[in-house]
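Coming up is one lone chain in structure tokens, specifically the form predicted alone.
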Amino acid sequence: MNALQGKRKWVPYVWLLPSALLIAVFVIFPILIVFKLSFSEISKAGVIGDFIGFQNYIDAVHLPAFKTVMVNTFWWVISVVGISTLLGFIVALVLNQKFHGRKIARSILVFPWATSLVIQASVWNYIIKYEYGSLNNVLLNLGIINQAINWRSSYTVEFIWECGVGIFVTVPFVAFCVLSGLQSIDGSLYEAATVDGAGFWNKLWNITLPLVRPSLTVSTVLNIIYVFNSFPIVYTMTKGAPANKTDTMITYLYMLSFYDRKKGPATALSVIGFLILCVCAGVYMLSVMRKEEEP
């Protein structure tokens, strides 16, 4: 009997072994390789040289566009994750109500998230074109404007458009994550709150938000990772122009590696980005877990 119980203890580990091996080969091993490369001299041709310590990191931090790129990345992540979380939560609340055409509305909501980001960015590029963009054509035909507007008049405006597209494609993901949490809430809780005289805001703060917090935590952490690592939108819309003013860290290190041939600093930047993501995701999850443990 004891021998049988001993064998059963190993069963979960046997089932987990294939996944653990895949994670080790395709996640942990590449991360270790990148860390090693960041401390090595790398030629423009990609030939790995000797160990040079933190020189790649020093070179990366002293790059002219480093500060601008870091600030852009901060605002890119904060604006896209923050606004898409707020809008996604509101959309989820609406789609959780019973109304005619709810299934159609849910189906339509999937499209922006399911469509390729390159296609989305290309379509928005066409929409806001100055010469023949759809937005100017519609506004001119409706008589709202008298002449075409340059919707990309400065790099700041272009960066705002990039953030807008990022929010547009991220809202559906948040909405469906929150919607899954909303549908798991027992309706009797709302009925009891109504009997006790609770209004909409009381129900929202005391029932809805606490019970959908796990879903919000998952969507927020995943969004931080996805948005931080997002490449297609920025690269398709502006390629970081002008002079890296609209670059985020991911597009900048790509340009640095494959256009400027500075592979050492680019590798160091990738490690810096990885560490920033680990810290941000870890701090957020710890703060959420502490709130859940509070009485």
Given for the second form:
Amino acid sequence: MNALQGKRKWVPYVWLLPSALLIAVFVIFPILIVFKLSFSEISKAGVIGDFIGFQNYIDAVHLPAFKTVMVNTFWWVISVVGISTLLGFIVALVLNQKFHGRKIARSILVFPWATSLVIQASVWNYIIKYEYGSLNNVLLNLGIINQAINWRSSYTVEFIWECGVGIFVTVPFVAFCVLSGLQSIDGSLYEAATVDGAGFWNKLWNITLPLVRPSLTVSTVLNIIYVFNSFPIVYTMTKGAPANKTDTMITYLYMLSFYDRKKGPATALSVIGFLILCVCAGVYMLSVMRKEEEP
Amino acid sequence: MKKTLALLLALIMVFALAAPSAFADDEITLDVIICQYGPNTNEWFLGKGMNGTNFVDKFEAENPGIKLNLDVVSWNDVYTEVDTRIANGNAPDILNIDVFANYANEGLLLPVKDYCPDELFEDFFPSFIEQSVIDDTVWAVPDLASARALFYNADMFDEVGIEVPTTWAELKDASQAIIDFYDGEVYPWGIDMTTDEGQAAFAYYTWGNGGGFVDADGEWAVNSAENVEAINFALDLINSGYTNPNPATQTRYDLQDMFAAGKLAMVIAPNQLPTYVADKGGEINMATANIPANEGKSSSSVGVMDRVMAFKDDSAPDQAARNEAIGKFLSFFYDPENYVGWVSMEGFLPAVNSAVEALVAADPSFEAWLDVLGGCQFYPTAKAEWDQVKQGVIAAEQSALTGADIQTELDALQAALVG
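Hand over the structure of the form predicted in complex with its partner chain; the form predicted alone is what we had up.
And the full complex, kicking off with our chain again.
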């Protein structure tokens, strides 16, 4: 019997082997390559040269747009993840109620998430277009405004629009994560709380929030990664213009690599981004796990 | 027995895998990357767009022993694709793209004389060939060109009762007249200072003021007094409300759409604009004129040229045969029987003399554009710092749009260039 158990010990590892191989080839290997590249000289045409230590990192942080891009990236992640989490939570609460047409409402919610981000960003570009955008058309036809408004009058406004589109496409993901958490809550808990005289806010704070926390954790951590790495919205709407004022780290390093042809600093920036994400996700996960372990 | 069978099977498989290369030593395969100029490019090279056949099939039928592994890649992706392939040591044999200086400076390209037949080389417009010379060596050949000119809505000009502007002062007067007449409903002038083509805007205004990217000696001079005056003039047009409102994000295609919709009176665009407007369903009575220049300065059109180049491949067993195969590819491509169809299909201008006669016979309007092309200035793409300059002037323009001083911005760029 013991001999059989000993033999079977390796069986789980065999089953895990394909996944481990895939992760090694498609995740770990590219990460290691990028790390190696970030310490190498890379020519304008892409030829990889000698080891140059931290020179690419020094060049990257001394780029004129570096500070602007980091500040933009901070606001981009905080606003899109923060606001979409709040809105997604509210939407999930609404969709968890029993009402006529709930299934249709849930289906519609998937659309912004299921549509390609490039298409979403292009559509929003048309909606807010000054000359013949549909937003101006609708407002003009309803008589709400007398003349067309330039919805992209400054780069700050354009950046806010980009964040808005980011929030629009992220809300459904949060809503579905939270909804799955809400549906797993035993209804008798609410009944008991109601009998004890608990109101809406009381139940929300003491039953709903603690029980959907795992779902919220998953959605927040994944969103931080997705939003930080999101490329299509900013690239499609402004390409970082004017003069990198609306760039985030990902669009900036792409422009740096393939437009400015500064591939070394671009690779260093991508490593910096990877490390920032590791730290953010790690700190968040640790703090949440600690709270979950609290009695 | 089982083991013997398995070994036999394995040997057969190894032999089967090795066989094609063992028997195909005489055959040369050329990896070719072609940029996608429009919806017809793919059909012409790989589909049925070449009178029911395609370039690859026709070439391979006429050139036994040479196989083409040809990819049509969109302009958005081609730089990423090529750079990635170079980084992986897998550069294409033949590349069609706009820039070449980085590849030449890094020793990746073959000199044109190594593979281009003399007869074909003599056929290229000399002024085009000059654009691809570094250290007295020609590194690429032109594949096609387009020329930019001022297009204006002739009906609008008749309605307003104004003449086409030839100077900057006349341009401002005409713009004010259009604003007054249409009560601000029509933009008089289109400006594109986007990340895509802001360098073109820089060229339009600085060349029209006797400035430009380089000085008379061919040295970088992006912060010259003429350039600063020219960009300040462009900014003045924007601030006066004579242009489209968001020049940093409204691309040339946005401007062309506005022109096609009768929302824009004047736009600087390539010779394909009439086809573009017709495809959009626009019915604009348009005419062309020289790009307005500053008083006393001469107008200059902007020529844009793309290239074909061949990469070195030290691993090729027979370099002479490879060079000959590349030469055959070029000869076949520029054969008027094929090339005329290629150039006219997407509405471009030719790069070889032998195609001119047939193109003008098919479309007489080509002749006027060939004249424009003869007087064009080109971007200094043969200089190694061109990428930096191109992105630098765009960043300077865009910073100026947000309130920065253009002199300071261009001074910083010039300082970065000359060290």
